[in-house]
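Take a look at this single chain, the form predicted on its own, given in structure tokens.
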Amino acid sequence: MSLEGKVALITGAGTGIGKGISKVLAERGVRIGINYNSSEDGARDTLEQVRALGSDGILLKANVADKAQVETMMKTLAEQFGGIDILVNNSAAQKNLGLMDYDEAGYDLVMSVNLMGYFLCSQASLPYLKEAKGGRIINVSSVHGKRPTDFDVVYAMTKGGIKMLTRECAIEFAKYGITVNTIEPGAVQIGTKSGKPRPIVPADKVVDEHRRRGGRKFPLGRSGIPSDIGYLVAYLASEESEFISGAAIRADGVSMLM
């Protein structure tokens, strides 16, 4: 599953899940577009681990709910790389406000990141994945585009969206080899607020763990870390998923099931 000397453009890649697909995929050869909008000492870290790891990355500034500043960073990254081969489509917004709780401008800025964003990736994306001869798009959602959060209504409502966005993409890019599709996580471990991970939770406490936690939401014995994500990516991104698109993946450790 080879993917040196890719080039993958990655969004929201200064935090979180981001960061752990950026890492992943540098472990595999593959050059990486870093893009943040506020999260620059995030970035300006991912860009480091990146290059700690053998590869090379480029920070993209960049707000994906901006059609000229989208297209700046596509060109930028394929100038500077030589291409674009990925593009990963992560960035998100998220009020934790319900249905009554949301005003004009709240609702906006979170349908403008979290599907406007894709939206506008995905078409700026395409001229260069032609190029590209088997280019990729990969779309992170939640397990929120199948079931309510009752947190927050207008980002479940994005995720829904990005399915059917991954569908409609996946029938009009196939006739250039592109495959679009779709990751939905679950709960993920993304870090306190003083950068350190959340330890994951040992084999011989998940009894423990799932008492604390009030019933058996991870029967895998943990919630899911940013790597979990990065690995499946890794394996859309590579040859050996080429007959896979339009497809919606979950990687919750079955807590959807529960």
Second form
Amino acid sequence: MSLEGKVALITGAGTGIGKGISKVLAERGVRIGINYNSSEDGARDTLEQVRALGSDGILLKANVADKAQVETMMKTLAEQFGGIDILVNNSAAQKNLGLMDYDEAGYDLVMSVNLMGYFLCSQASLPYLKEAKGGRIINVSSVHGKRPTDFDVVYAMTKGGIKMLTRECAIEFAKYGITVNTIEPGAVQIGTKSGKPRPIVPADKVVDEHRRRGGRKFPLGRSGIPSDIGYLVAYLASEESEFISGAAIRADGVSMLM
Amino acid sequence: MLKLKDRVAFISDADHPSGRAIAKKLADEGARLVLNSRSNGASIAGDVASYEKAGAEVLVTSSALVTTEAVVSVLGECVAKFSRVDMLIHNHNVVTKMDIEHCDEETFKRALDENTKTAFLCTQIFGKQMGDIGGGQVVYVSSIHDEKPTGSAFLYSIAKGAVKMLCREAALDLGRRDVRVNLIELGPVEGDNERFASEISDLYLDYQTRIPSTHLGTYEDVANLVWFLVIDESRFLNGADIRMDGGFTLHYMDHKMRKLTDAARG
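Since we've got the form predicted on its own here, give me the form predicted in complex with the partner chain too.
All chains and molecules follow, beginning with the one already shown.
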């Protein structure tokens, strides 16, 4: 499963899941376009880690909801590394507001970043992915594309939209040999504690204390970490996954079934 | 006994054939109607006259419903006339033919505003009012294309994908205030083969034959389901998406499609 020498654009790569994906792909020799909008320090840290892993990257500041900025970002990345093979749409805005608490500006913001941003990046990357022979679009969504959040109505709406954007892209871009898939992470620990994975606890070792900490919600013994999503991205970016398109793969430690 | 006697229904796109069929059904069942009309009532004048002749009270509004201010204002008109709204029927279904590769930002925003933002704002503002008066119903007339891609109108399908999640969120939020929220995933009706004609997908090729019975759906079918979803007999339905497509989307590679009979061909 070689990704050596490929070029990936990862949106929202300064923090959390985007950082985790960047590191996993860098380990496999992928050169990374590290997109960020506000998390400049985080993006610099991602670049350092990508280089420490023996790969290379470039910082790309852009608001994914701004078409001109997105197009410039794609062009800059392609000029730097000679093309784009993989787009990982990952950036998301979240307000943590219920139905009655959203105002119109908040609605517009979350819709434009989470849904229009995925569309704009997919569209703007297309000329490069066509050239790539086996281009890949991987949309990081959420279990909340199916299950409501009960804490952020518009966030869930955008994830419902991403599900259909993935399916439409999959059938429209099939003629270019590009596959398009969705990953639906469950709760993922992000931030400083997420650097080192905790081992999965075997079922016979799960103790009461562990259950109290949420073991019943996460039967495999832990919540997600960014590299869990990164490994799945690496698979969906590989040649071995070429028959998989328009799919949504849940990565949630079984939590949505509980 | 009329099941909807004096209940007040708001229909978001009353000029659309689905809106006209729903209005007729609800009026027949005794409801008072707020018909939000794109033509300011012109294209439904005959319908309104017939409802009024039969004794129904009707208010015609004309709001684009894409800003908070506009929806608050139209709710104000409803409350001024009827003092309340008991049910919201959101049936905005605007299909924009456009591929992803060539879609511009303005077209994207307009399609999402029309199909999704109207649903969000109406749910929020009418939903609050219904919660305040102790209950109500929201029904979205949506589409099988909240699951099935079109290959020709991606803006429509992503908009409807978002509305599906709005339905589920609102079912939790408003459900705690005795407002039930449900969604109809409507399958093929006459003309969908043109509305969704695609160079990529053969979904609508001989579309009648993909329905096991070879009968297309009608807006009267929609109206009957809307009626069921707003009466008390459906009280345990909340957050449901009901696929009403005659079995259209159950095919895989069309192995056993029926041949069209002359009768089915019309």
